[in-house]
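Take a look at this single chain in structure tokens; it is the form predicted on its own.
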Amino acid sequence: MRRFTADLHIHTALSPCAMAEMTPPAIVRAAAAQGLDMIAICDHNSARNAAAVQEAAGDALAVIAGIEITTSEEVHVVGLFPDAAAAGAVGARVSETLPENDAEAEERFGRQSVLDAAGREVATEPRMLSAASTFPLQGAVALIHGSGGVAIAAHADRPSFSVQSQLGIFPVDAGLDGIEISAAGRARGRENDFSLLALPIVASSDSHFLSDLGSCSTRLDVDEATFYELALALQGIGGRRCVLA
């Protein structure tokens, strides 16, 4: 086994809440920088920037193709897939169930730029990826599965858009593949809390900025920066593990 940092949770400018200075040329050098081996690009209710981002990475860096759901109960779930193709049919889905974005929205909520791997903008992108998408938490988990991915509950220790702000509980039959801390849930120890439900837990930066990239990481111990291995690692397989960083 080999240890790899993975820091799986970082947004481009497609988000609209985030920077526009996150672009793929620009993340895969803070990556580097901050000793990353995996990154995960999650932009909100979309994966249309993350084939852009794998290709400014080549093979200096993995890059895990991945969308970060806002559920009809506005849950944040990440989704992470073995491809960008599978992650684009996921965003593809959640696509049709939002509404379309408009000047109004993109004045109070931001620009949706979508990239090409030199950072340059070719399109913005026409649907309102910050309002919540009309699959229920368990819809989104199947979603993600049904492409072959992995559905993590994101910044379960936030006290908006988790799973328990939403729901009051972390309903344990939801079919969730992973439990993330944030970078400041992290610094109080907020894993702990999570600590009876038997889910394997990761820590990501959920990253807008690019000073932010790289705050919050997860070591994982695997035979190679892989979304399989990482798969594996989330289920502990053949001595394969999830460390928090």
Contents of the next structure:
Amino acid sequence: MRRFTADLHIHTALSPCAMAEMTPPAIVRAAAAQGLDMIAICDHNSARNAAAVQEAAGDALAVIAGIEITTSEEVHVVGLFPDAAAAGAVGARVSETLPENDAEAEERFGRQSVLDAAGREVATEPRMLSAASTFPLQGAVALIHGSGGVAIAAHADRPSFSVQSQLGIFPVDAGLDGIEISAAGRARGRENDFSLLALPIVASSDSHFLSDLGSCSTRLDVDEATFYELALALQGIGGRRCVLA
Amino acid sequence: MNLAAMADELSLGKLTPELPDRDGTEITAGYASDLLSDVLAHAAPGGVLITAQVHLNVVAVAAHVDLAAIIFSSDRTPEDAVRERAVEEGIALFTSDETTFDIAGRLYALGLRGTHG
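Switch from the form predicted on its own to the form predicted in complex with its partner chain and give that structure.
The complete assembly is shown below, putting the previous chain first.
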């Protein structure tokens, strides 16, 4: 068993609210500088930049393809997948339920840049990624599971867009595989609020700026830095585990 | 104002006809929110909630706060499981094609008031 440091929730410039500096090569450099062994790319309602970050990283660090789905209840759910194709399939299903983006929306909410591994913009996303999808929480979790992924309640401690803020009571039958605590929540020990749910807890930066990367992370006790080992760690199989760093 | 009068005045759709004995229940207050954490913290017992939130938890939270009824605004319709749970909990559910703002305004005009939680 080895120890790896993971930051499992990072946005790229595809997310309208993320900075233009969040390009694949810049994210990889910042992650390496922070000593991260694994990151997950989770843009709002799309996974279109995940493969580019994987390509930019090469063998330098493990990059998990993910997504942050906004459910119809406006709950944010992180999905992490075995590969970029699985994430992309889910992203396509989610984004097709969103309204069309237009120049005014881009002006107001931010540019949605689809980037290549070198960080060049190759397209802009035509759907409004800041909007809520039509998938309810349970449907989003089922969609993630159906593509072989794991579903994590994003920034569960936060007063906006979290399971708790939107639904009041944590639905234990939602099928979620884990709970994510924000950097601010971690600093205040908010993970203790969720200890009774018997779900694994990870801490992630939810980076929208390069300087956020690694501001909070999770230690993975696993055999190697892969999605499958991460999935086993979330289930606590064979002594593997997630530990708040 | 009781639930039957409210449904009549606002031409609400009844989602829980299994609860006819609730018709005479007096409504004590109104509350409007889609954030169930907010409902949990601030809604008053015996009140009616106007919401666009159709997740099953809306009934769990309403039961916890002891609300009398829920009105789903803008034609939002919950799944059957939500309706069944509401019948079990004795909470009357209604639908309206009007927005939350308009429903709240009409109830206010009928004399219903909010509470300061």
